[in-house]
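Just the one chain here, laid out as structure tokens, in the form predicted on its own.
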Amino acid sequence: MKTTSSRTSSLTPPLPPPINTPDSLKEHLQTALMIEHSTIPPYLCALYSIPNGENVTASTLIRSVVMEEMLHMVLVANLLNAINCPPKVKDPKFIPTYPAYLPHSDKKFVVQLLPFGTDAIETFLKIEMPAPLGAPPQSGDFRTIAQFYAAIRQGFEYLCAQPGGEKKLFVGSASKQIDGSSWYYGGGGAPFAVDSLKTALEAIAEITEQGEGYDHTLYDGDNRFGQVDELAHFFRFNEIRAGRRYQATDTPNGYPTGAALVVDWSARFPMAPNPKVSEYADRPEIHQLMMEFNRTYTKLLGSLDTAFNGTPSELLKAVPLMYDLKYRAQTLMAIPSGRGDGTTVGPSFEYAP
């Protein structure tokens, strides 16, 4: 008797991850750069918040988040160019209305306008919380951010990877690129011209990397790319809640063990959470110089949408209103709020054109 056998086997396709178009693409990175701005006034209203010779380390080491975090809006602001989808930062809809949840996230957790505080502060870990160990990348209601950029860092591999893949996305002008000419920050590094799928990944990984470690430890991982190595954002502001520095031996996972960080939580503008500028409308001269911080902060805005749509010298018109918002925040925050709690007034970020 003859018998035969017969194998079948089916060897089905990975299915494309969640990112696997050019416009979802686009539209991703567009979120990326609402996400990385929408950490800025947070951490803004705290930095403002200090007196000036107040709190030096700690306000040094909130500054320098603001700075890396402005830097990761020009590289975001660098990948969507390079793939040929103009930045948008001058949109009312650009802006949260504070409280708000971080752009596409999991909604853990809310942002708030604070001044420096330990409420402040756990709410910059929570934004900062660096991804599990083996945690998927994640397109939408994402736990961490870095899990998000993951999501965009897969979707540029598996589009370059298909046929003719890498030359048909990068397609963008390479005179919208931003970089280290047109830029000045006296560290965390600078940004540089985004071509190729390589340039790509190095972008993602400046960015997740400052924010929350390279290869889950406390540093930023910045020597890689010829620059000085620092803590990354969420251990930065751990010093700060910790009230000491980390050392060389510690790990990702204890408490910093090294020199004291002196804080003086009480030394600060006791700043109202979550100013609107519509509270004020029966306190005119209130009312006015808040319109004047938020129509400076709109002018910003501006500079910085025309810097990323092919203008990178308007870049520099961005530090003095940098500094210009920084008098009229604190300006702000010495008028008591009205409140009877003992608050003060504070910046709002409202868009006002």
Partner chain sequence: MTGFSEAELHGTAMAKTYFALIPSIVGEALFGRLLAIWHDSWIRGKGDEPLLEQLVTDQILDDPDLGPIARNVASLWYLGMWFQLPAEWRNVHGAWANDVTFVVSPQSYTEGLVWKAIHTHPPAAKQPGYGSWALPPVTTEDAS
Given for the second form:
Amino acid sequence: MKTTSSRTSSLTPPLPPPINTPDSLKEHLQTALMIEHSTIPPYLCALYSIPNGENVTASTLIRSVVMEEMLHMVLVANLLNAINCPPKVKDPKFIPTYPAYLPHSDKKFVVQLLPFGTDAIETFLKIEMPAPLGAPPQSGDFRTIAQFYAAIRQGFEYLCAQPGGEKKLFVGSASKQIDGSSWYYGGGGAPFAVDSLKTALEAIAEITEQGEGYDHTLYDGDNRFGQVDELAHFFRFNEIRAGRRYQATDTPNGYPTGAALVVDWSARFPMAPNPKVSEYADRPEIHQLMMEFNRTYTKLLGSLDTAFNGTPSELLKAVPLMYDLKYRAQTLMAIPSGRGDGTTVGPSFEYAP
Amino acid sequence: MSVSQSPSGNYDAIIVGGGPVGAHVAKELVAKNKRVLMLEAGRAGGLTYQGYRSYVDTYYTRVIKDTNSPYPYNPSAPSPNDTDIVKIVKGTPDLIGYQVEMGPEAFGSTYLRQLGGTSLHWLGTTPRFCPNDFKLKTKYGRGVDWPLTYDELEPYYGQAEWSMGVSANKGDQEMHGIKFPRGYDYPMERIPMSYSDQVIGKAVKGKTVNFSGKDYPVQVSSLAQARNSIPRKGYTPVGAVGNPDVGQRCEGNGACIPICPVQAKYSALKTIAALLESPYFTLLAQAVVTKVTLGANGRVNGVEYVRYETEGLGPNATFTATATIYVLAGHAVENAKLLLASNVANKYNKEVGRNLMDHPFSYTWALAPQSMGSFRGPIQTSGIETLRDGDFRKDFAAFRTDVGNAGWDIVNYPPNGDVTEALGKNVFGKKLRSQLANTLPRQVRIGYDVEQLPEWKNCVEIDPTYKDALGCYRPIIKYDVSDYSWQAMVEAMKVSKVVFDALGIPTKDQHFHGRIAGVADSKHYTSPDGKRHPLNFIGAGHHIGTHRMGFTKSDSVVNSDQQSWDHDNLYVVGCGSMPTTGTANPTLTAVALALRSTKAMLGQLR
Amino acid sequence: MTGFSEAELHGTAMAKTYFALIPSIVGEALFGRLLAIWHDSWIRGKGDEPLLEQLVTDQILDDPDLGPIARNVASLWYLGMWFQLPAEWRNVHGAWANDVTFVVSPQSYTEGLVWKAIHTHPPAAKQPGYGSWALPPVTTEDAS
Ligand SMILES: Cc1cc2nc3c(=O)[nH]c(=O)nc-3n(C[C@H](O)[C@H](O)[C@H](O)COP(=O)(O)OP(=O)(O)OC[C@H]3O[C@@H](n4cnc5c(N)ncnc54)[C@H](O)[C@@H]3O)c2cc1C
Ligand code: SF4
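Now show me the form predicted in complex with its partner chain, since the one above was the form predicted on its own.
Up next: the whole complex, starting with the chain shown before.
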């Protein structure tokens, strides 16, 4: 005969975490997808404003971050698909109107489309800020992205701790998962399928550690995934800001003290901040080029949407669109804005179906 | 594990030359913990990502973007360049550049002496030979047989394909008796066929040509290519040296010849960079091997090499290196030159340097009525492979048909000429823009890698009159093409005709040999039916022969293990060992042969 | 001159380089004349494509001094290359030391407009991405 276990003890059960229903988890994951995406246009503006062949180290560092952000988008899409919620990407509401706050953040700083420069890098540092030691999970009005993901992690853990929870939660179709290196390549690591609590937590770990560092170190701990350990995003940006590389003896709280990293802050196209197509309504040539950029960008989102919703091979088509986007952005950035302040036009990243 | 300055100690093997063939010999020997010294004549500039990128920048700024244009000119280890090759006027040799050409035909192929070798600028097409290519004499009464069969080489083909990273689907390659073992597939999926391949493929569906009384299908199929694509299970694409995230896929840069900017295309640099991780491997660049020396017992007892500091200037110093076995992998022409200069491997016959062959490449071109989307993607993604074998080989050569993706590339080097010509006619502005948009993407070019038979008179020779800055012999080339190949060029035009007609191209826009202004006819060939044909060809870069393998010590330079008949610790490897050309681009086969030969080498090193 | 808009020309980021380069090869005077006449034609022929074409042909392209320079300006934009001016031109204006055939810079090659005109990219640069060559080409009609 079974005895009643200590479960019946008089201890009051712990309060459920803020994310405690599948629907709320879905909603927050969709927000996570938006957050991941919202960082990409600002990073791309900084990256593409560096003329080919200039600031090579800085641009390599920024590029590597962008690649990982794209990987994060894929991983979040996998998380959504794992719990049978279609990721939504091609949607006017998906794109922030810059300047913008990070979606659902505590609105302490705005994110803008800026050319490469100290202002841009300062913002990037804020985006990738590691959570302070012992900072609580935050499902809304979050301070750091890491805290937001901590809340998502709690949500997964909580829902899976319910009787039959894991089985009930991971009901998505395996064919929608994007994994391995078939469709996705070019750095940032390889995505993996999410089909269980374990893999879900791994995906969340990969995302947050590449951003803010693994276990309060400088590095992303990727060697655990069979990859080379790299500096987390925050520290890569800090290297650019400080003009110096980190070395092995450095700590997350100090400054990098390694080799000099030469940055020429003036070697960039001085794109005017937060361009808008509407500003060039009376300049048809420029207007048209900006529209073409936005149409390409929207097509790219369409490709991602298709890839995330059952046709992973569509990711292959996204790559040519991404290259096209780059060449178009660089063209725009070389065109004088006509404001008389020496600035140039730039890509506006607006929805244009 | 180092790029050494002056190697000391005794090695198990010395390999002369860091191209794909030498690199694969090294790879196998090092895998069995043999100590290998690789001596390379050129610089090792491509081993760093930045060094390689500097080649790309050089390419951008070169006025003439020929095969060696990205790579710095090196007077201490010169290479033949396209621009040095001119039409041979009877009695007047072509002395320009490095290679001395005696004719009667210009030998239009180049190679590159730089770490990585000619694989830096090769195209990367990697078909297997057909089984009948190994027994041309028995089957068709032409040329000679190989001392080994397709089946004997088959396992090494698979190994070479996985090592170089070849993209193909097995099913596309199974023809003319080419077979694969159960469960085998290429490491990566086939490279997508270009839009123009697809259009042509559809148009010619069901069409045939008649050769020697028999119908053969004209059918477009995907080529096996050593460039990165979507990996199959168990394979990870190898990206750029020093920056492995780059080049994970072919990105359609369309510059495979002369340089893949992202290194999605295989080059020997990838194999060598991996070898440098091993303590058993030593690389010495800027070391030009000048002589193979013999001991009293007739075995090789060393190689002499000149080391230079600065290209063309020196200081230079001569050294000797020793090992148990010696492997010459310096390319067909350089291997022959080295043997001749050393006066070795010639005890039983005078075959060294003889039977030089290539795939004379003839081409036809046309202007399609609609856009073919030309100038996109790798230079070639498909071919017409159906005429690589057949009974007609009793009468004339077989050929592999290249369906190009780069417009009239070798015909008139677009688009520079098109732009200057239009401007010369006062076409400018919007008209210029639309004229270019409406013509260039319609350009189609179809070319033929034509089989060539071994002939004693076609050869590499040396002469003390002709030496380079370092005092090394310059290769002297004597070269001709026989009716067996000329006739095939005539027959090949039938294939072009089928394709052009199927595309609905009006006759006035179809161009066969020599009919465009500015392109000299190489030859007026009279076919057996009495018709005269203006014919024109260029080199394919496939130097074959010069130290061929054979059945006995009297008919060849090396045996089927590429081991010298005269000196048992000397191996001479590469396309030079091939007795006949077949129709396949030769490098995959050369690498497979090299892999096979390492079994004999390891046997000797035990 | 090129069939591309001013914005597109600026978009290559080569304008400054070319504006400095041309007078350094052919002299300020001739280059100034070319610009002035071009400007004049452009004002007079604005909105009237055939008239503009006529003016440019008559006043510039058929002019023995300016024609060769104008063609070279177009090849700079299209190919990133300067071609040595024709012998007849050099006989009259003397040989300028840097009037040789050359590619201006790696950027000038990659920014050549000819590739845009034919809806592709310069070989070895601006890679279009895996598999892009298998898709139907963009044609002038859909490029708008
Ligand atoms: C334009 C072009 C396109 C081609 N495309 C294809 C293709 O699509 N498919 C195909 O199969 N093949 C192709 N080839 C042929 C292919 O490049 C060669 O078959 C292949 O590179 C030969 O390999 P290898 O290692 O024998 O010689 P190489 O690649 O030439 O390497 C020889 C090496 O030896 C070094 N060396 C030479 N002499 C000495 C010396 N005295 N001392 C020390 N080192 C020395 C050289 O510097 C070089 O590094 C092409 C060739 C050309 C020119
Ligand atoms: S098409 Fe481009 S990326 Fe692909 S192999 Fe050729 S050069 Fe490299």
